[in-house]
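Only one chain is given next, in structure tokens, and it is the form predicted alone.
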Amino acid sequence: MDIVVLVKQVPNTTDVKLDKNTGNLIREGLESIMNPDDRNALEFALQIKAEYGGTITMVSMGPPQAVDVLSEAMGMGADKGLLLSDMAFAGADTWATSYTLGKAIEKIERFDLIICGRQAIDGDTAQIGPQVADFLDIPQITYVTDIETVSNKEVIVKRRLEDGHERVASQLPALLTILGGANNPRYPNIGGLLAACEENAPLAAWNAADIGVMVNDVGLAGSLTHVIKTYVPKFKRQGETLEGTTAEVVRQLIQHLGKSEGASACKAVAATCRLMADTKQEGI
């Protein structure tokens, strides 16, 4: 069973500040960890893994220092690592994310099962995994909680949906992108951080002319979504009072809902229904 897994190096913060210029996120400064949905991808493939034997060939595109989230992730079992880094690969959207992954994936050539987080804690966009299917005409199936069974052809599991799970069963090769939570990712082992960073260690590096991609269709110049500003709205509360008795209150209230719409809406029935409730007026 030959896997590839999928991870991001993220900031190990939410409060992510964007470049006013570029739209771009402001990477500097902030600590960097392996993307929390990403871990419980790999956990997954180190138990199927141990189970039906095979490799785990673990891929991540980012600058230089994302070779640290490959290192850890082979301290955990993983057997190799590919960092695709490339100047030309900055500032892509999602779409030139997915083709760059996918063109490498490609290189790889052999692989089963492609497993995934369902999103990235900066982007949370949750596009890579399906547009990386797409790309590579495979079947996927996401929201995965849990694998049951994998053989040569098959690999059946267990989906979460708005009301309940389904059990789902696809052809391989196939891509799965799984929940956060869903398993106990382990820890490194410090035999494999330290085999990890030995000169001999499987960890490679391609770049734009090693996966065969032009320039303008990966990064920024190849995304199809670009950012044209970006700020923080500003909110001004306005406030009314109302006078007059408890009914006449209410009326106007009543009189204000109509006028509402959404959460205000919604917001304005609580405090009407409350206030009625409270004084117990009557045929109001």
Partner chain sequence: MYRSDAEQLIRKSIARFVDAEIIPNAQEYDNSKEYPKEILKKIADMGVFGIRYPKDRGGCGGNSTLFCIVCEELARGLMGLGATVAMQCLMGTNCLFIYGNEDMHEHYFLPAMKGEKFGCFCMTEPEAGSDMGAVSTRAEKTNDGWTINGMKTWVTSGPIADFYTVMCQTNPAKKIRGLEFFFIPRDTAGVSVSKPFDTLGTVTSKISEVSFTNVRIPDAFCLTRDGQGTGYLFSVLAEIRCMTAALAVGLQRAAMDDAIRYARERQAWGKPIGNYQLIQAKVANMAVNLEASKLMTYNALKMVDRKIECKNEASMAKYFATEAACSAADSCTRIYGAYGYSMEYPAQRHFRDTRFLLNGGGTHEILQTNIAKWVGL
Given for the second form:
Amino acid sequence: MDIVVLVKQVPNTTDVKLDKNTGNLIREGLESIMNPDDRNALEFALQIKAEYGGTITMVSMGPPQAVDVLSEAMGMGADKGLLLSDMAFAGADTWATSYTLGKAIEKIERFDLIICGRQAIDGDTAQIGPQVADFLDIPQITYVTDIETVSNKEVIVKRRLEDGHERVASQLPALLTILGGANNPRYPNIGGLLAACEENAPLAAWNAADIGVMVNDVGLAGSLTHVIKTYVPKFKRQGETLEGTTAEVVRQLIQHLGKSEGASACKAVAATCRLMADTKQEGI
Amino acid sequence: MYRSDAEQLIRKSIARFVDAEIIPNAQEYDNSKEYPKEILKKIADMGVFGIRYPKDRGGCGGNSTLFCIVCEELARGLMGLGATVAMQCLMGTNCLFIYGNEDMHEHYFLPAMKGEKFGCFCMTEPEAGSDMGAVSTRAEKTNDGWTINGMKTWVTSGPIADFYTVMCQTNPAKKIRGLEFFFIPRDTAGVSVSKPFDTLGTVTSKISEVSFTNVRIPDAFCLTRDGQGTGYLFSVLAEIRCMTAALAVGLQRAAMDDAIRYARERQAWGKPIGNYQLIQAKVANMAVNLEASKLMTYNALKMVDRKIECKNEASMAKYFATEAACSAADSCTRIYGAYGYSMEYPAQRHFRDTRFLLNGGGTHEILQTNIAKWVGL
Amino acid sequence: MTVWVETDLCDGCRRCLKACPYGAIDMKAKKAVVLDHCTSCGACIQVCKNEAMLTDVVPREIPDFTDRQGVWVFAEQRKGQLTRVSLELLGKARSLGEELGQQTAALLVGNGVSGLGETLISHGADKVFLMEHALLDVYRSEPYTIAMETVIRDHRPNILLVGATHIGRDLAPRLAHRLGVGLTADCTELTIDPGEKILLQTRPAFGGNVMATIANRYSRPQMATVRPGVMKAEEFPGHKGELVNIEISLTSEMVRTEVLDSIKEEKRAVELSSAKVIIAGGRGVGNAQGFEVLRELAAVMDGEVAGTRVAVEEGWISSDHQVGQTGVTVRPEIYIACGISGAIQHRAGMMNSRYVVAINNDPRAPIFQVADWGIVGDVTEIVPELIEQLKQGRENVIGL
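Hand over the structure of the form predicted together with the partner chain; the form predicted alone is what we had up.
Whole complex next, starting from this chain.
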């Protein structure tokens, strides 16, 4: 069972700075981590490997320092790492990213499964998995919470829906996207981490020429969507501080809520407001 | 091809573990005073115990710097844990690693790398601490081996260890030149281990007495011979001191992190106390001392890794970093105000744990004396 | 698109060879030669003194899309029931269509679902494209992608909106890739640019700290997924529409997945993301008993209880109840923040709430800046009073 795991290095911070010209994130000075869902994806891959053998190849697109997530993955037990790194890849939307990843995976000799995280915390788009699957013309199952069985021809997984779950079988090769929290990812092994730092570690870097793409088809130039504006959301709130005794402020609050459109969806609030109104009338 | 920086990668990896698994539970571990078995299992599974041993002999292929980075990060989470792990990685296994035969490697060293067995180091005696010449635990040669008699105390991990590296006097006439190290499995007849001591700090690391009464061991268990003992001890002393310094750096960071968090949250006269300059001065001192401690510690470690003589640098680092840790823990309790006096907040734990650092790797009185001597007094 | 050398002009200076970042230029007989793995990046063109490097790469132009007409919505149904977000999107599609002078259409995919056409029309669809097939009975990525692709290629819409449900977020990216079009995920705002007449898609980024407006100028349809609950469903009584049957040719070989079971879970332990009322607690709640009182309030208001990272770390509430950057993002009608200071990480998870109430004894807590109504006071006093007053109202109404 040869598995490709897609992994992304993402910034781990709430202190977000953006490039004024491109609207893209400025990554300098931010701590970078392996995208959390990708860790769950790798954990499943490692469990499958433990049971059925085979190799795990990590593929990541990113700047040179993204090699750290590949090293970390190798510390967890992945066999090989492939970093797609080229100035030309920068600023890619999901279309250009999945094209780049797809072209690279095509060059990998064989795979039975591609596993990736459901989504990355810096974009939350959840698009790369399905788009890579379509690029490679293989079936996809998204929102996977459990992998039940794997055979030469088929994988059976559990997939989360909003109101329950499905058990889905897919022919191989297939692509799965894993929901965060689906399993408990292991910590990397120190020996594995150190081995990944060595010159002869099985890590490779490919640029645009290596995967055979034109620079105009990748990165910002190859993207179909473009960020035209970014802004920090302003909170439009009433910002009213209620004053009085405890009983008074609570009463005011219920009345405000009761008058608000939508907030009256809460039955108790509506009922209490009606009661308050009735009591008032009686008083008059 | 690009490669990750090993030191950064290991630090980040261990830090993530410490932040997720240790810090949220540190208070609970400390309160329970229990030996944190499960967390040690996880640390063992990460391969930490083999960090400073070569790959072809069952280790991870790291070095002393990487080992101390791990010590620092673990101590940032919980000093007692840092102490236990440091013992297993260095003093508890190193002599066995260097001098043990293949059989001993197979049955003790390799299991220790996996965390299946624990080792520890017995040096101090009730009547012999800094003054090693006074060591009275006696090893006597017999026809087929050795007989050991004596008592060791302040043995970190004594109650949990499966084997001991014990410093014994082979020839009292030779004084410290007669000191040699012996390997003694705990299940050998005549070995007895006291109940864990009730200690002020590092309460999760178990410390006890270990006594040896007519303990008979084969000749192969004599690890150092013909005066190698003190040579061996001096050869690892620099690393032991750097390790203690790294633990002290970890404690400084923990104390500073907690102090800053509290100074931001706690309000007085309508603003966070961190806005007041006397609090700022304390935090600034902590930061400066931390920076200096790190530089001294990792500078000495670079020398250890390059096998450059650095007993002076290592002693200074241990002395400075530990004093800085005492000062940081003190400032932390002051910034916490009355809550620094409460057992429910972490400030008191840092304060208590500093006492552990003062003694391991040499008392500061001895270190100061040596430093003065080395600089020419 | 390629780069080539005009051999007569090349003087063999090797500048291009040094400039090429991909090692894709070689020298043969003292002339530069472009190798197969050239990426057309143009670095050689810039350094050539003799203008011997030529390219047919042209700057990108925005194509003419004036023939692309119609604002479409994927009408997601599960077991014959339309999802609420589909109707919400139709309302939005209708107003976007009016602005553009284009018709609104719904894409209804399934098996035996034609009856839903009426609902779609009454919610604003001018046309309902109905695609029915036995293989479309239960949602699966592949046959749904094929069905959608067929109708979109034949009828060439301008805009396609999809609900950002688990199904929508599975289908939309695969479909967008199949069609070769851009896609913006999880939009919270959609407008038409008055000048360019393109769809401006606004979505939260970086855990909601930043809003990004995204345009899709180079491909059609302009595709976006939209979070449920953001747009408002509208009914247009008497609105007339047309139901158009679309033939979909599908064979079972085209479908490589099979749904073995579908298990509906009565109510998931935590339904924070769809809760109408959320009572959230932070450090100021003080202890686990404090959370019991919040649970009581939640019971009275038919809501859910949530907590901040601190509350989770303290063990007062389990981690699946955590709201914020690292937890769940919620958008209830009413969000009552009890003893929460309002760190940015927490605000990121609740800023889309319709109404925010803050109860905190520190008047300077940042939570008050994002609250509609704030009460400065002790949670342990205010919350029991709130429970008391609401209980009176509740008991007054039979059946509550």
